[in-house]
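Here you get one chain, nothing else, as structure tokens; it is the form predicted on its own.
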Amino acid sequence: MTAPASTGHLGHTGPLPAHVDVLVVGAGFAGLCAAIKLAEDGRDFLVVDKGADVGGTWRDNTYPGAACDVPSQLYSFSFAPNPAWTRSFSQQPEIHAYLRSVAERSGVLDRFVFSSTVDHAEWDETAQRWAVRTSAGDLTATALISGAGGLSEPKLPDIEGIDGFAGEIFHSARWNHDADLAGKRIAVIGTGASAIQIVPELQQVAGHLDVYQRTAPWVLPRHDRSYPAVERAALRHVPGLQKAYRTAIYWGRETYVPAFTVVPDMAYPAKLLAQGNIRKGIDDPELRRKVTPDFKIGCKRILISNGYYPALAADNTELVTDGIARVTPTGIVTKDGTERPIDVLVVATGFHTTDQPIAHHIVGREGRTLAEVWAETGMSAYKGTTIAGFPNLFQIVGPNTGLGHSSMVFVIESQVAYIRDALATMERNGYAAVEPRPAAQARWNDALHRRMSRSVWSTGGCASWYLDEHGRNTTLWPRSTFNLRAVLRRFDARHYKITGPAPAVGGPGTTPTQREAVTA
């Protein structure tokens, strides 16, 4: 279990420019897609990322077993197909290598500022631009694109005594590859997407493994396979074959949508498949009972694994379903009073998905952070991309753009197309700033949540990370992905407040005229 070596990408060197047309936050799939397309448009831009390389989630999550649950052919940019995938479901090192390769071939890396954070970004109403403070220096930007993502900041559990644990402790997204795990007593807190990949790997090296489960997930078989040499050669050399694979996978995945969003009972065959996966992996009736969820399949994220249930059934593994009372320096105490000694504690409790960390650093026209606004209303945006009160701010993978069935890369490309059209519209018409009208944003979200009310995420009888503190699903998109692409196809200025023209950069500050675009 060794950490991947750094590629040594230097990115942008020297001082930051005083001003850029577009500042992009994040260098994962979202930020890289934005950068490549902005470069194609000939735009002046800069990308800032806290990490030392491109990759985002796939750079940071290096835990053993890390892999994607979307088929490889669909989990890539449509404009940069990868004929070199070795498996039908790619593992983390291969996905990260793909992103590095795309970044290098695109020629945009000299505009990436790595190992730097965006500490504060505030809208300057007079100058009609964003004033941004980063750890690498200050600059202004006409437009700000947040591609920081919802899986960027690990979420630690609030458990008494966890800070005083004396052994090795780390989050799944901050894996300590220097830790010697062989023969150790290891505990894993969490049974989500990361945990079910980690548990089979740890079970093979641990002396003893405790898995702490609060809620059992539904786990389907993972129909993964290696591509044989002849198939890989065909994907590389036969015209149209890779695109045919991608198209077939895409439309196959879209057939899942009605079961998630309209008629949850349509997922009954998937439930039978998941129950069969339990029976195949576990013989003990009591353990089978513990791992069988009591909510409708699809209410929480559906997971895929062939190794999770056999790992739980192994002689050196114990599934613990009693709640955790506290952590001691040497172990974990459950609410029934039992203390289980451990040497290593792995926290696999997910991310701040409904409280995006970047939102605490972005200040809009009214002097409030995006986090403060969302604390009152819940995360909301217009088409998941723009936000009333935050001019020229664009989010990629914003509120209600997540998927439970298909590839987020498809969503990212759709949003980037919308943002490009917005920037082109601003340039063509001399607009200084655009932001969605509050009424348009409210109508969009009201309609979205009315549709969400009949989805399995709302009616399936579970509490999931899809829901915020108000009980609203602010994470997922409740329709097909081709519907989302259709609504993002063109920038619809009629639903925006328009401000213009912009004062010259470095010129005297004058307050531009604000007007509402005429409603068509």
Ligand code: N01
The other form holds:
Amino acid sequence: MTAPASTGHLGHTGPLPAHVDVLVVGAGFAGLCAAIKLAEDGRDFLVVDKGADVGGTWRDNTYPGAACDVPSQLYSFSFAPNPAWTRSFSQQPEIHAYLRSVAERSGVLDRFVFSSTVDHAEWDETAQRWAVRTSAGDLTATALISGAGGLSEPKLPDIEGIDGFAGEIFHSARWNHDADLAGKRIAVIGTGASAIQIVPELQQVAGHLDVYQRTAPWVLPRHDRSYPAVERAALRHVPGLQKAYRTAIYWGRETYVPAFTVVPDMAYPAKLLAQGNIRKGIDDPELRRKVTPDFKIGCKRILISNGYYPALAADNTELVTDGIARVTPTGIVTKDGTERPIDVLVVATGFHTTDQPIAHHIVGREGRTLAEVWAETGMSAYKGTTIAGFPNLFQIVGPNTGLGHSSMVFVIESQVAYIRDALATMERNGYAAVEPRPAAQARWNDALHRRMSRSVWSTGGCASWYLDEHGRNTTLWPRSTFNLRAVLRRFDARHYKITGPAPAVGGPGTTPTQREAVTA
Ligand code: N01
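The structure above corresponds to the form predicted on its own; please provide the structure of the form predicted together with this ligand.
All chains and molecules follow, beginning with the one already shown.
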């Protein structure tokens, strides 16, 4: 288990300019895609990221076993195919290297302000622009694009005594590569997508491993394979072959959509496969019972692994299903009073998905933060991208754009196309600001949540991070991805409040005219 290599990227050097046309937050798949396309359009932009490198989630999640559960032929930019993938489901180092290589080849890295945070962005109604405070300096921006992501801020469990644990403790997304794990007594809290990748790796090095499960996940076999040299050569040299792989994977995955969104019982064959995976990996009937979920498959994210069940069945592993009562300086006490001593505690408890941290730093036209607005309404947007009251703010991977079955890169590219068209429309027509009409946003969300009510995420009998504290699914897209791409194909100005040209910079602070859009 080695630490990730450090970056050689320089990024933007020198002080920030006083103004940019577009400021992008985040240098993951979303921010990088936006940057490349903004550069193609000849726009003036900067990207700010808290990390020292591109990659976002794929930079931060360096835990042993980290890999993607969408094949990389699809989980990659359509405009930057990579014939060099070494296996069907790529591992984190390879995905991160891909993102670095795309960033380097695109020539946009000098627009990236690394190791810097966006601390405050406030809409200035008079100047019709965002006034932004970053740790690298202040600047204004005509448009703000957030690609801050939903899986960026680790969520730590609120367990009594956890702060007083005296051994090594770290979150899955902040892996401590210096921790000595060999032969140690290790506990993992959580059995989500991260944990099931970590557990087989830890089981091989730990003296003893305790896995604390609150809810058993459904786990399908992982049909992963490395590409032999001849296949890689074909992918590189046979025209259209890589595109054919991508297309086949894309449409194969779209066939899952009805089972998630309309008729959950259609997923019965997947349930049989998952039950077979349990039988294959575990002999002990009691352990089999403990790992068998009691909710419909698909309700929580479906996981894929061949190694997870065998790791749970190994002699040095215990699956603990009694709830955690508290953590002591030297171990974990479950509700039945048993204390299990440990040296290392790995917290694989997920991320702040429905209460995105970036929302606390963005202040809209009425002086309220996005977090305050969403605290009342739940996370919501128009087409997952724009938000009433927040002019010229565009969110990539915004509310209800997440997927349980396919590639988020497809969604990101669809949203970036919409944003580019919005910026081009603004430029062509001399608009200073665009903001979705509240009625349009409300109609969009009403229709979306009507559809959502039939989905397995709402009816499948589970609690998941897809749902907010009110039980509303504010994260997932409840239709096919080609449908999402279609609705994002063109910027639909008629559903927006349009504000006329901005006053000249430094000119008198006139109130801009509100040009009523064609329809509400
Ligand atoms: O986080 P999670 P994750 N006490 O929120 C448990 C993506 N991803 O980091 O189910 C005890 O899914 C919680 O239990 P429960 C992917 O989109 C992708 O694993 O709530 N347990 C659950 O088991 C994924 O969905 C990949 O009852 C507690 C776990 O912690 C998303 O990231 C790989 C607890 C959290 O699971 C997040 O995955 C990794 C507590 N207080 C991640 N609090 C791939 O592409 C939480 N839990 C493969």
